[in-house]
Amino acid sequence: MNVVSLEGLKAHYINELYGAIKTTRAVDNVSLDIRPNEILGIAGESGCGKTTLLKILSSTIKPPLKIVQGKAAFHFDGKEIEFGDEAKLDEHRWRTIAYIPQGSMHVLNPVRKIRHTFHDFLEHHVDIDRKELDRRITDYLQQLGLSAKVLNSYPHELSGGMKQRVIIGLATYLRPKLILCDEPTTALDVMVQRNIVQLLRRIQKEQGNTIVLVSHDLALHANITDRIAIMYAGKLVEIASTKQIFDRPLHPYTRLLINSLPSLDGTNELTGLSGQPPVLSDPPPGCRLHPRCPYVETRCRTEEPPLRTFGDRTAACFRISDGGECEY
C-alpha cells in the first residue's frame, strides 16, 4: 500500500488585498502516489510549488494556504488518515512523519543547548528518564558522525554541516515512516552536501522509511533518489524513475532541465529555457509551459495536456506518442 495518496489535489494561497481576492494556484490538480521504502525527489524551478506540496504532505497547512479540491491521505499500519484530521495527525508527528524544513540549520533555538533541544522534541514521545535519554541520544548522534560534545554545545558553536546532522538526528531519532526534506543541502559546501546525501541514504536503508526530497538541484536527485516528480507552475509534468529521467526524459521541460547540466567531460552544449515562469495567480491557458516551449503547437495554447501513463512512467505533453516516444 502507498504511504501517501494525492488525487486531484488543489491547494491555493488565497489573499485579500485592498478588498480584492487574489488566488495563487501553487498546487493545481496534482495526483501522486508515494511508495513505501523509496526516496522520491520533487524537482523544478523556484516558485513551481515544490515547497507548498511538501507543506501539504507535512500537514502544516495554515492560511492563506488552503486545500480547495481533491483528496489527500496517509496510509499507516493499514489505516487511512485524511489530511485535515488534525487530532489523528498530531499523534503521528515526529513518530511517523518527520519534517526537515528549508533552512533547517536556522531552526535550532540559539539560546538552548542541543541537549535541551532534543529534550524539547522527544519528551512527549519517549517515556524514560533524562539520563538514559541522554545516553541514547549520544549513541545516535555518534552514529551520525557527531561527538558527544555536541549535546553540550549551542547552535552557534557548530558548523553548518554539524547543525544539519543535528536536525537530521532530531527528525530520524524515532525512526519515522515518512521523512520530508525541503532543500536539505542548501548553503552547504560541496563536500558537506555529499556527506549529508550519503547520511540520508544510509538512514533510509537502515530504517526502511520513505523520504520525499524537494530540491531544484538535479545533481542531488541523481545521487540519492529512486524516482523523480518534475513540477512546473503548480503541476506535475513527469514522474519516472531517476534513471529514466536522466537517460530518456519525455517531457520538453524535463529535457531542457537535463540539457542545462554540464557533462563530466564538458563537451556537451548547454541549453536553457528562455523566458520566465508564469505568475501562478494568472497562469496561461492550455499547457502552462507553452509560452516558453520550443516545441509548442497550436493546441498547446488552449488545451491542457493530461498526465498520461507510458508503461511505468507518466508525463503530460501532446507531443509524446501513445507508445511513449517523444515527437520532437
Contents of the next structure:
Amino acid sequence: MNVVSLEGLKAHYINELYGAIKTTRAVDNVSLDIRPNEILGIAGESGCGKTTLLKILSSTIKPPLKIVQGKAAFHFDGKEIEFGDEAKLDEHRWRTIAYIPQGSMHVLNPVRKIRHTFHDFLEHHVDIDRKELDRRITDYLQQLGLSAKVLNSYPHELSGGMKQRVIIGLATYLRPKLILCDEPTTALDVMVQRNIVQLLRRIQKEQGNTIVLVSHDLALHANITDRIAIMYAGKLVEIASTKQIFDRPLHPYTRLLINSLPSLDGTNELTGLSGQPPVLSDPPPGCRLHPRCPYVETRCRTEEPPLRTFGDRTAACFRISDGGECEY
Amino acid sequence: MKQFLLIYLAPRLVQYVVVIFIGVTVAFFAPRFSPVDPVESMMAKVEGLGMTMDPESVARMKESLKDLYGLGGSLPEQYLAFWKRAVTLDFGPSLTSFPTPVSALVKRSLPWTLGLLATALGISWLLGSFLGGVAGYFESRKWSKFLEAGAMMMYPIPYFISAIAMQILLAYVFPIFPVGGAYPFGTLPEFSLGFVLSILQHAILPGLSLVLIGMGWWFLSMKAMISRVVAEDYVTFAQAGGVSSRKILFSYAMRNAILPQVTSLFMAIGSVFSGAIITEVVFNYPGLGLLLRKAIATGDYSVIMGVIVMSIVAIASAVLILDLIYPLIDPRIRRK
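Mind pulling up the form predicted together with its partner chain next to the form predicted on its own we just looked at?
What follows is the whole complex; the chain from before opens it.
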C-alpha cells in the first residue's frame, strides 16, 4: 500500500490585490504515489513548486496557498486519512509524519533551550517523566554524534551542522513512517552535507521510514534517493528510478538537467537550458517547457502532453514513442 | 563573573556616565544660547507690577537674582557650579514659590507622577502587548480585526482632545469621577483608608486616559512585531511538529516578539520622570508635569533645570538597567 497518494492535485496561491485576483499555479495537476520504505527525491529549478508540494504533504498550508482540486490521502496502518482532515492529522503530526526544513539558521526557537524544544515536540507522544525522557533524548542524540551538552544549549551556541543534526534527531526520535525533507543540506558546507546525508540514510535503514526529499541539488539525489520525480513549472514531467533518470532520461527537461552536470572525468560537454522558467501566474499554453525546449514541435505549443507510463516509469512529452524511446 | 564585569558591565557604566555628562552639559548650555535672559525678564516682571526702585537696589536685586539662578561669574565658573548643583541635587530655591527649594517641590510632585504614570504605563504595556500578541497571532479572526480597528481609531486622536473629551463625558455629563486634582480640594493628605480610596478615585480618570492611548500604541507595535515573528521558520516548524498552539503562541511567537517591546518599555519608564504635562494640566494633577508647566510659564529657571537634570538621569538609568537585565530575556546577548 502506498504511503501517500496524490491524484490530480492542484494547489494555487490566490492573492487579491485591489479586487484583482492573481493565481499562482504552484502545483498543477500532480499525481504521485509514494511507496513505503523508499527515498523519493523531488527535483527541479527554484520556483517549480517543489516546496509547495512539500508544504501540502506536511499539512502546513496557510493562506494564500489553497488546494483547489484533486484528491490526496495518507495511508497509515491500513487507514486512509484525507488531506485537510485536521483532527485526524493532528494525531499523526510528528508521530507518523515528521518534517525536516531547510538547513537554515532559523528553524529552532532562538530563545529556547534544545531540551525544551524537544519537550514541546514530544510531550503529546511520550508518557514518561521528564528525567527519563531527557536521558533517552541524550542517548539518541549521542547516536547521531551529538554530545550531551547540546541538550542544555541555545540554538545560537551550535554550529549549522549541529543544528541540522538536532533537527534530524527531533524529527526521527519517534520513528515516524514518513519524513519530509525540504533542502536539508542547503546552507551547509560539503563535508557537513555528506555527514547529514549519511546520517539520513542510516536512520532510514534502521527505522524503515519513507523519506521525501526536495532539493535542486541533483548530486544529492544521485547519492541518496531511490526514485526521482522531476518537476517543472508546477507539473511533474518525469518519474523514474534514480538509476533510470541518470542513465537514460526520457523527458527533454530531465536530459538537459543531467547534461548540465559535470562528469567525474570532466570530458562531457556541459549544456544548459536557456531562458527563464515561466511565471506561474501566467504559464505558457501547451507544454510549459516549449518556449525553452530545443526539441519543440508544433503541437507542443498548443496541446498539453499527458503523463504517460512506459513500463515502470512515467514521463510527459509528445516526443517519446509508445515504446518508451526518445524520438528526438 | 570577573569577565562579565569587565566585558559587559564596565563599558556600559562608562557609557552611562558619558550620556549623563553630555546631557547635563547640553542642559547647561542650551538656555545660555537663548536670547531670553531670566534675570532681565524677572526684573521686567517686577517693574511691570508697578514697583519703582532706585538704581542701587535694582543692581543689588539683579546681583542676587543672578546668584539664585546660578548665573554669577564667568561661564566656566557657572558650569562648575551647575555640576555641583546637579551632583548635590540642590538647585536652589524656586523663584516663584520663593523660598521653597526646588528639591522640596520635586519631592512633593514626584510621588503623584510616579504613582499615576508608572501604574498607567504598566497596565497599558501589559494589556496592549498581550492583546496585540494574541490579535496578531489570530490575525484572520473577526475579533482581532475589531480590536485592531479600535486601536487604529484611538491612536491618532491627539491626546489632549481625548483627555478633555473623557473629562467632559465622565466628570461633567456623567459625573462619575472628580473633574481634577489628586485628592479632594481642601483636605490634607493623611494615611487613612478613606483618603487612599479618594486618591484612587481621583486617579482613575487621568489613568484611564493614559492607559487607553498608551494601549493603542503598545497594541499596534506588538501586533506588527508578531505578524513578522509568525512568518519565521521556527514557528512554521513548530506548527508542522504539532506543538500545542498555546505553547506556540506564548513560548514561540510572543516570547520572541516581546523583546523590542521590553526595550520600548524601559525608554518609557525613563520618561515617566519628566511627567506627563498634558495629562496633569488637563486633570489638574499635582505631579511633575504640572510643576514643569508652571515653571515654564513663570520662567522659574531653577525648577526647569532641576526637572531636566532629573529626567536625564532617569532615562539614562532606565537604559542602563535594561542593558543589565537584557541578557536574562534574550540568551543570544549573553555570548557577545
